[in-house]
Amino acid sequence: MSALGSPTLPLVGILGGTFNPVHYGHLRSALELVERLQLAQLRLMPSAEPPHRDVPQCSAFHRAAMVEIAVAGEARLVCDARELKRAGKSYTIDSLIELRAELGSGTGLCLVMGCDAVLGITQWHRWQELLDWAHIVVIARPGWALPRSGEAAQWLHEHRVDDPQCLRQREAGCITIEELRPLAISSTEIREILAAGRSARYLLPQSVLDYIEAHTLYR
């Protein structure tokens, strides 16, 4: 119960992304996420036709074996493939669709953002319909802002929170903002070290380097 008195619900968590390759960085932000928000899981779901940039050249089916491979020490952490399964580009909206009506009433569903998709947040797909289905957790990185004007601050403005045990009031519908610890680190950075020939070692988990290696991606 909370102090309010009304029941707590339990939470999950979605992080999405091309995650092209998952790194140290996304995976810490997962775990800090996990501990301070008490996710039940957080899932790690890679977009195979991620609407708003390119396609990777890496397969989705590669970029997800190497998510299953990071995260198969923390039970908290899943990789989450139901994008791979659906034709065409990978809307969020569906997604949430989809796993509201797996995780059923009594469970509440937050998606995660950096502050760079909250700056583009009109331009997605039915973006006006997501906090019908989850509660939004945005990260606040470093050199990033949130807007101050126009549609996307009037939505920050209308459902932002400011105590994150507000999520667990209701399955949907809030925006609150986390801080976490920045770590240096970008996929960009870990393609560019790979195509040179120089090593990645200590940027990401030394399994996911394995498999980098054992199919020759990125070179």
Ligand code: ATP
The other form holds:
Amino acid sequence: MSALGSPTLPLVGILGGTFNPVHYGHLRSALELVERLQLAQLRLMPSAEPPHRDVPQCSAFHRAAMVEIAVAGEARLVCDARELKRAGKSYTIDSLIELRAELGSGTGLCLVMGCDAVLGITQWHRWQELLDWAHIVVIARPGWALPRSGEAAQWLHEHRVDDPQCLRQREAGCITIEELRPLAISSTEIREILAAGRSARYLLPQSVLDYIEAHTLYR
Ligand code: ATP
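So the form predicted alone is up there; where is the form predicted together with adenosine-5'-triphosphate?
Next comes the full complex, and the chain you just saw is listed first.
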């Protein structure tokens, strides 16, 4: 219990994405968020079959393997490969329901997403139910602004809390926006660099680059 007598729940974060490939933009944001929100753990969850974009050419197996390699040695970051084990489209709501059941009561769950993801949130399967299962933590991202009008803006307005401590007082239902160190790195740019035969060094861990080279990915 906090000094005010309200519960202070441990928090687990989940960051979904294609991670095609995982890079320092993902990893640094993940770690800063762990420290900022004092998350017990942040799970990076590669999507096997993303519903809102073309299925990546690089297999889910390789994308998850690269996440696994990238987080090795940082116990607070974990690769969560559950969407690879489910047939069909990788709907986030299904993963949240599964995670909620695994965590049981007494732990808050935080779904982390960049501003770019929030802009398309109303296209997500059962998007209005996401907050029944988790809080949402939005990462401000260079070059992206939050929606200012429409259903998504209204949703943000209704559920947004300014104090991240609110996330510890219930298991789900709040939205918070976190400004982290902006790193203008994207997987798209890394794929373009590699396809052009240029070096992507220092944009992602060397261990991931070694994996890409060993499996001749993105050529
Ligand atoms: P792509 O360029 O292929 O669209 P991406 O670099 O945006 O990929 P995703 O795997 O789609 O990476 O991203 C997973 C999640 O991480 C998304 O919520 C996205 O907003 C966030 N994210 C991606 N890059 C960054 C970054 N540089 N800083 C902070 N968040 C990021």
